[in-house]
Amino acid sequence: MAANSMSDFERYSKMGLRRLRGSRWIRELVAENRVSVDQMVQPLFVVDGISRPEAVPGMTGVFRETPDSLLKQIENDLEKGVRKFILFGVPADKREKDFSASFTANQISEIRKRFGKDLFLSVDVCLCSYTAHGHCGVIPPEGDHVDNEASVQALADLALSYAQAGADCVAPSDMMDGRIGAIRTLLDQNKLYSTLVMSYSAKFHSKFYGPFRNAADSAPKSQSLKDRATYQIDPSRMNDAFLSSLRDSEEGADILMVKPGLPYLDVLARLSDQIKKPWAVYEVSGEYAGVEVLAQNGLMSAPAAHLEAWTAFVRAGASIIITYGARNAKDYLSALS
């Protein structure tokens, strides 16, 4: 062996990689991805017609709130350091068309009256909780498809009502074609230039949404259109996610989103690199509940597992994390630091 050559073992041993892992203090100094409570958005469900908060099965600490308990929950969340929310309104009045935004808009107004500008309020824009059939759009009489044009108009009208009631951000989650452009145009026509649009631009046809659909009363109930495969993205189609996100960006979305989170980290990493806008990721109900159920059975530490998932989201390119655990993030981060 030549005098100036060395084995792979000698070469890598001289790098001393473990020196930068040796203590908590150095690990904190050299961390490349950091999770902060400031990145967190807490989902909230407010349900018309219930008399008391209802726990959502599998989702520790998450409730279907009454209008009164919603305000109390927000107070508690603010005390825990959460300042950013996404609201899901669930009206009792289910319709096929001519949807009324009044229930959700009234909750937005009440939040603004109580808390003013002390919080950032985004509001989900979809029809799944408004319709008897549970789909994210209008189904015509023949019942075999979702009418894109009629759905987009209804969604834009809801978004306008939410913005007029005081939402900082409207977040269309329906996956109809052209809804971002329609919403942005209608907001601008009504001089709501500062209202943000956060698009669920890469929302996949996933099996991880089950607990959410119980919370939002939004499971598909149509006999002829049994699932959302005709409008949500097939999990195998990366290019569809890219094209949907690029279109929504060009139509005026301020923030783009990948949903779910962990099964689609590759999508998030690639899209956030290719489209230079802020990216949100939604740690959906099935992801959150999976960690909680394992923790309840002594098989996992919930704080450590949630933090690991959140770190993965940031590492993959997200600057915004929508998670049901946002209200626990400050405690989790303190306990694990």
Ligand code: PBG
Second form
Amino acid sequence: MAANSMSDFERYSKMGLRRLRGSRWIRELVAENRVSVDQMVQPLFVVDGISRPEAVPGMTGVFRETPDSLLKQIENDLEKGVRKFILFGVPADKREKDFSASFTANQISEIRKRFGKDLFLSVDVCLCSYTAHGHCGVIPPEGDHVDNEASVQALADLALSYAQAGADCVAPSDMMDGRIGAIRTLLDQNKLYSTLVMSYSAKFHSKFYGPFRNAADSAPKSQSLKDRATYQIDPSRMNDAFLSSLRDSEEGADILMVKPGLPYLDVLARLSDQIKKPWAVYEVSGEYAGVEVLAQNGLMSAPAAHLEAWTAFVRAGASIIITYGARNAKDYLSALS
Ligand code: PBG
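Any chance you could show the form predicted in complex with the named molecule after that form predicted on its own?
Every chain and every other molecule in the complex is listed next, the one we just looked at coming first.
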């Protein structure tokens, strides 16, 4: 073969790749993954003791709902094609221990009464909206650490109440050791065999949760423990995320999660390849608000940017996308296609 003759591959890669980008029709045919509203979960905040819905700063279209406005919001979301939700209950009564599930459990029962099985309801399980100090677990009187055992017990009790009230899925986001096993055992002892457990298994210690903490009253306020570094995963630690997810899987988690999304796409890609359970990704408040704030400043188009992020999640191995933009996804998809 003459040294300067091109192989088919060389000719193809030199001349051909733009052919498959040439029209919307061919791009649709060769797309390697697609985003659908069917795979999306809409977060909802319901707050005890407020008299009207409150906008969450930076998060267009996201509100702290009253029990009444929550039901209206869900009705609107169902009309927008969203059928899967994750509920965050924010009680007014903050405690150090002996937490009461009743506010959140009542909202779950109301949702069930009103919508029956027309929707899939997951409920976030954590203590950060229940404690005055804002940490995700119980701080004993010494005040210098989050106690694992006491926290797991309290979390399992909340999860049981939510499941009994009608949650399809409980989703612990606290990052204590052993909570998945404790929750699964308690659910099974109460014959709630079909309640799913979605673990926030690879949840990192992230600044991208900023806007959420206003929504859920959950910023850490303790003097001696200023952040969540002693229980959430260090951003540098892929191995910790892997071990945490493997453990949660073995303890009975049905669905695993990476959170946040875009800054941890590598983790999602690697872990979803290594552990063959369904993977959810949580596009957190700071990611969502980031796009919205840029768009409000005329620096990019929000619909296209959201779709790009969601496509990246699916490409990296997520089957479930938890996003504040779920309720707009159908409009975005039809506007852009
Ligand atoms: C806490 C919880 C957090 C989120 C979901 N559950 C925040 C935190 O850990 O501080 C973050 C969600 C978001 O930022 O959108 N249990």
